[in-house]
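Here we start with a single chain on its own, the form predicted alone, put down as structure tokens.
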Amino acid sequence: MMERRVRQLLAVPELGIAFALLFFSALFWLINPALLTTGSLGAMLRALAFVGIIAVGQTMLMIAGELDLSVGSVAGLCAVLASWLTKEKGWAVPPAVAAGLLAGGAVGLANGLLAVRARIPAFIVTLGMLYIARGLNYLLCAGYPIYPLPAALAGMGKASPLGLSWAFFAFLGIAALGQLALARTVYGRAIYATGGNCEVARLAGIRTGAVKIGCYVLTGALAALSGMLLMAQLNVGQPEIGAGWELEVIAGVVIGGVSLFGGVGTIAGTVLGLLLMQVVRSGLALSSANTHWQTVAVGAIMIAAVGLDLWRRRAKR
């Protein structure tokens, strides 16, 4: 009886992540109570906002059974594109931001068409797009930061009255909408069905290809938005924006309980996974541990999360 209850609890990915989050929060708080001060909590929430926005799209994409490794480079490319249009071409802020979002969506569409329609493995397509977007980024700005930016654009990155960035509130809103879409809409159910068993979903009348391509487009657009929000906060079009974000996003999503095999996961779990990563990193930093241990810890947690996912699958069988 007890074993069955334990299995039932472990079968809920979000519950396991929540327990891990509470455990590490308590552990690092005992080591250094500064972890849970208002300043530290605000810094952690601000830090995860940019990666978190992209993680919402990546969550939906991975539930559908696909993967995008180009999100970091796309974020950098769209941020530089928007800043270049305002600085060099004299565009107003709204059309420049719209152009950045359209560019991100267009890259996502290209990824989707190549991976779904042309049937080139998503790993290869998006890895190639990572290099293409990063190269275009440096070609556009010649490797130099673009500044000064218009005051209206810089205003997007200012802190809110609560001391948190507007990017964090954008992340909260996007995460809430994403969770609602997955749980309450026909498209959300189609995403789960496509990732769970693509062939059965297709026979049931679901346009699985369109579902996957839509997730690619959304992920690209959210990567563009995240990159431009960071650009506004920094008040400069840095070509290095987004570097390494693709691994951060995938780590947070996987730790959050999204299955690498598709069909399983929630936005809520991804948010918990991102929080767990941030708590571990901040806790190690405040405990005066070598900064490289932060990377080691994230990798170990990611492996444990995938191992737990595999164990849950075997237990269900």
Second form
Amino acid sequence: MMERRVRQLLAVPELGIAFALLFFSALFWLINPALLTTGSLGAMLRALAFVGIIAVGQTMLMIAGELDLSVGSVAGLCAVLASWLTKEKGWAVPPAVAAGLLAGGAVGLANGLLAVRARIPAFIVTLGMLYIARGLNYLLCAGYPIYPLPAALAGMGKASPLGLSWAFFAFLGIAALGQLALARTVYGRAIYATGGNCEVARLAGIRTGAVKIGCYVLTGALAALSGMLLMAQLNVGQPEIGAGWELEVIAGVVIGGVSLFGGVGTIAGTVLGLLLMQVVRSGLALSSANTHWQTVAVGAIMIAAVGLDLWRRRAKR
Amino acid sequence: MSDHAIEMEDIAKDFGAVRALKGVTLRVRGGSIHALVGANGAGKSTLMKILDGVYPAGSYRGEIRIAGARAALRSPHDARRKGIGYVPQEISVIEPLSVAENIFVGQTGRGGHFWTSRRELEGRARRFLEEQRISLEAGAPASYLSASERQLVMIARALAGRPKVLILDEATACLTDREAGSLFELLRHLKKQGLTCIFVSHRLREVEELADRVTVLRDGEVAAAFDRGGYGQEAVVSAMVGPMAAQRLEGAVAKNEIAADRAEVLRVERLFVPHPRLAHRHVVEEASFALRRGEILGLAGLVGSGRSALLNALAGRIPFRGGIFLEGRQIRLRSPQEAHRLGIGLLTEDRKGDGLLFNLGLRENISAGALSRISRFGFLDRRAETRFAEEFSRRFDLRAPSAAAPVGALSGGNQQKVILARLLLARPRVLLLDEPTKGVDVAAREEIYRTFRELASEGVAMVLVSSEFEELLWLCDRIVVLARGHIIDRMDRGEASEARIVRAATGGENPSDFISS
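Just the form predicted alone so far, so send over the form predicted in complex with its partner chain.
To see the whole picture, the full complex is given below, headed by that same chain.
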């Protein structure tokens, strides 16, 4: 009886994560009330934005049944490219940013064509692209940070509207658009169908290849945007931008309830998953535990989240 | 001491509510070749899988004796140990390995050897092949082998376990006559060595030629048994069909006179479908037929005859050569999406595998085939989507808790109606139906038949593949019979009968003799 109730409650995937989020927030707040002050909350949300923007694309890509490991490297490459164009080539900010976005989209397109059309496993293609983008990044900047950047960029990066950042509002807007696209558009429906069963989708006339490649391009472009937003905030074209983000993004998406096999998940879930990760991190940081426990905790949460998700799914049958 | 190598006494087996075997007794004399024949679904494979331990002791009723001693077969591995070898219908050689490795796969570690040396293995294989008089090169890579050589590898693999009884489950399904002939030589040789052989086949001529005794199964029961020389092919055919067939037919002939002057929708000219794995081999050869508006064309044939391949080629799922014309214009079908765009819809045989989107609800499953009909400027109109789902639910009497219900929770019949609704929402010109009533209960079946009739009267043309000949006779205006990739016989509604279908489907040694236009 009890178990059935728990399972029913957990039947809405976002609800399960939301409960976990509330539980950990309360727990760490009891340990150290400083967690839920406005300053601390603002810091958490600002930190969330960069990985969060990419996670929107990654969510759609993973629902379609694919995966991109190159996002961190692409973020770094595009940030360095944009800053290099302004600094060394004297480009104005808008065309440099546009070039960065285009480059991100182009890498996404290459990922998509190789994974979908040439049928090389996505894991291999995007892992290879992780290295390629990282290498190109260092070739471009010769290993040194590029600065100073034009004042317009630095001003935007430093601004803190409502105690938050432009990057955070960009994340909010993109997440809202992503959720709308998934839930209310033909493209979103095609993504779910493709990830649910590619063969059924093909027979229903859905152009599954184009759907997947579109998700790759979107993910690449969002990675570029995210990298350039961090570049603006740091006011440096730092080659290390994005290092390790790919795993953060995937951890957040998976904790948020997206199935690795595709077909299942929402942007709302991903946002909650990212928040959960961030709360546990900040909470541990404020509870004066060794900082490396944060990394341990993220891993444990990921395994627990997926385990619970599978348990819930089995219960449904 | 009995002189029977195998005795299966009163074997009964249920799959859920379906009774696959209703008390079958099969006694196989030691050192004989025993053939098992029957139409699709007669229970041959189930019976052989019981003997191979795939369905373990306890999952069926009845008793098995091997050489007179009661035996409980708990797994295929257990069956091997008790002297039963099994050659499956599907050839499963491991391509990157050599012939020798393929033969001894699974037993390389035997007798205290953990490490295996390739040379030692090849030597052992060469001696073994010589002894069994199988002409294969032990060191050759399996990927270079032809279909019949692959089949020989499978047989050698089964023989390597030193069985006393060898089961061949439609071992000749994809062999040419000459290849089958050399396989029979091998079987006769093995028989002389004292091996008992049970072989399942659809080709009655080879059964007559080879078998010492034939057991005919029909609907999970033994319909007849014949000894060598004591029967003709006709006797076997009528045993497979059963006495009821003539009666069943009478009710069926009443319906649906198709006017010959109806416009032609689909024409297929000299269609070849290459074998998915074997070069220069086709699963469909030179098939030609035409389909008129509102016509239901039946594709009959036994499993492996190429009927599903033909259907999948028409749906753009597998490559083919030859001409396909839609309303007089030649079309290229390079993908299912292209077929969908042209108004060709496919109901697949495997509902669970490629029929439904289990991650979405009933409503979304129905609308997936026609998203443009429920959207404006790329945005979904959820109200229209729900309306369509409700409309089809009413029309097909689709019983589901709500339009949002997950499709995994629906019954087989209701699931099939969901797929049908998806196909119809896309307003198809041609529907390809692969076993549309498989696993569907009787009531839902009636409704599905009624829907096909309605669609036909609305002008939709249909190609129906079914293992149930009754269903074909009941629904189809014309029937085309395939055997081993060739169209063997064509019949109009008035002249079709179950016996004629079975005769064509089990014959066809030399297709060109049979073809009538």
